[in-house]
Amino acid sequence: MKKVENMTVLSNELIARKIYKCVLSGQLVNEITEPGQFVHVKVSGGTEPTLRRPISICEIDRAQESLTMIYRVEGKGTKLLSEKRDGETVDVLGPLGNGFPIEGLKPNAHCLLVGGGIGVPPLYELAKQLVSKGHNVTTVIGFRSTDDVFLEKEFAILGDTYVVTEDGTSGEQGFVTDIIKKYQLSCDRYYACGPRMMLRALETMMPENGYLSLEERMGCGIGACLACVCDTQDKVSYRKVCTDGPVFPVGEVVV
């Protein structure tokens, strides 16, 4: 059940270029049911900025009633969020959307997680839950340059992890799809989140047994404003990223 809560900032720190890690405490954590869900954050008490900011949930800790968001400062809203200090509160609506399904996997399944840029964070809670259920996880995460890399060590604890950068300053040079081809990475199911171009390339390479999480600008976050609609691949209907997604089976929507 989604709710609105003034969650308390436990920490808010810079972890990579323009990338912040914010830990929030509150009872809303108990409502999260799936990895890959997101929250809609109101960053100020005034009217500016008007709209909330959709931010994925990177990690949850039910025992401590805390959740971790990792976000990139791109505009006024996220800049204000980056200035929040320990003990301050943030107005949070959530949890929203449908996350990554982890049911239906065979025992000890091999799962491939593929993330690009700020699409990497929601895969971390997914990886933790898959490993906790006995599945094997291989992760491929891509960034522009070494200054943009984050969560590399955290993923490495959970399974084989490949880092790729466009300029080759960290990990291998190229794109996530280059790594999958080079090492012939196969899986029982794959999960991905990142730029549309990356998702499109993955879908072409791996048209089955996958789930794609879309990054999209949105207004209300609850399916009322239709700002985040996307076409289905059969061209006869549409889906709302905020309430039907952000995670869709590969082949369902146009990416």
Given for the second form:
Amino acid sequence: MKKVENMTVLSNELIARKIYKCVLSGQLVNEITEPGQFVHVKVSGGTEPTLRRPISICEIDRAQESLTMIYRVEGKGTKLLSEKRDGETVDVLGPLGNGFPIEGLKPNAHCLLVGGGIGVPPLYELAKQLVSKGHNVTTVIGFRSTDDVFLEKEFAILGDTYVVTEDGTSGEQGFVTDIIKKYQLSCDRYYACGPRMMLRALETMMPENGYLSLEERMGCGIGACLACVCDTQDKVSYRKVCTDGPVFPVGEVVV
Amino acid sequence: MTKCHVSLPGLDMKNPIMPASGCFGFGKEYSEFYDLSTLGAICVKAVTPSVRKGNPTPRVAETDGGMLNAIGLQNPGLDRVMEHELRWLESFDVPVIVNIAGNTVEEYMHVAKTVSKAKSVNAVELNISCPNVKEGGITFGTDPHVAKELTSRVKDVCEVPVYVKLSPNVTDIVSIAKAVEKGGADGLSMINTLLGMRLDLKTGKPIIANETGGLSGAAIKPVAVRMIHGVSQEVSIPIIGMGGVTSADDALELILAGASAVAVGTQNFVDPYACPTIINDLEKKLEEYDVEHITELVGRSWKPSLHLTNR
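Having looked at the form predicted alone, could you now put up the form predicted in complex with its partner chain?
And the full complex, kicking off with our chain again.
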């Protein structure tokens, strides 16, 4: 069930260029049902900034009732969030949206996880859950440059992990799709989250058996304001990214 | 009857607080958070004769103290709303206002006539002020004669009271208000959003795909207060005030300006519990200010009387 809760900041630290990792504790964690769901965070008590910030859930720890968000400081909202210190509280609405489905896979299935930039975090909880169910995970994560890379070691513990940077300063040079082609990475199902360009390229290369997580400017996060809609591929109707998504089967919506 | 009970044409309200049209869908999303029957009323999203897809994305952009939106009246169309949304709302003990829009006078009349027959509907709100659609909407709300004519034609066929939602994007809102009153409006809703624009510094282009959008949120409250204050002195029909209400104090300010009830818009997006929180706080404020009944405060800003705390 969705709820609004003042969650307590356990830690909030810089882990890469403009990238922060924030661990929050609260009962809201018990409501999370799928990896890939997100929270909508009110970063200040007043009207500035007005709207909440949608942030993906990177990791959950039910025993400790904590969740980890990894976010990039882009504007004044995320800047304010980055200034929250241990022990302070943050107003969180969540969990929101439908995440990555992990059911219906054959035993010991091979899953390919593809992330770009700030789209990488929600794949981490997914990877953990897939591995705990006995599946095999290969991860390809792409960044602009070496200063932007994060979660590389964490993914490497869970399975084969490829890092790719646009300037070649970490891992291999190029885009995530170059790695998939080069190593002919095949899978029973793939999951992806990242920039639209990346998702489009992936969809063209692998039009089946995939799930894509989208991002869109959002108002309410709960399906009422209709700000974050996207076209279906038949162009007849819309889907709401916040409540129908953010994860959609490949081929359902226009990315 | 409590301190907060208010009675407006067609609307017997437990309290003066309702969600504003377009900021609450048809109530389903918010019913996951609280019992909709606690609201004074519900004003649902604009209904048009057939399905409307709305505008391309991006549809929202944040601004200092507010947001711009250009949703473009996306809705499932009259038939679907009648069969599903309005029927679903019957299970709640709360008056329902349906915001209606169309491209022509006939379309407005058709929607008004049809929805006014629904069991759950207590009033309609004529949307003649949506700034985000090319046809209909604001084109009906900027000329007093056109606004009056539309109001009158809708009144002829509508079986429930008609509130007309006014646009702030006009030079003289009082003349429009007076015109729709003459056209037979039972009440006014004001204000709709203010037309605005934001540019992306990286691209130099408008952030919203529609280029312009309607500004809402805390930033527009002074405009709402000014316009309600001006109009309420010139008309004798009640006003549902809206524009930048985030708290019980904001609601009281609009009531002091001349509103008989208050709608909450953007704040619902920020806090899904915005309406019930304001309702609770309002009761407390009236106790605090030693006000016997909320109607005492309506228009007090221009009526000769004492300050709140000096009673």
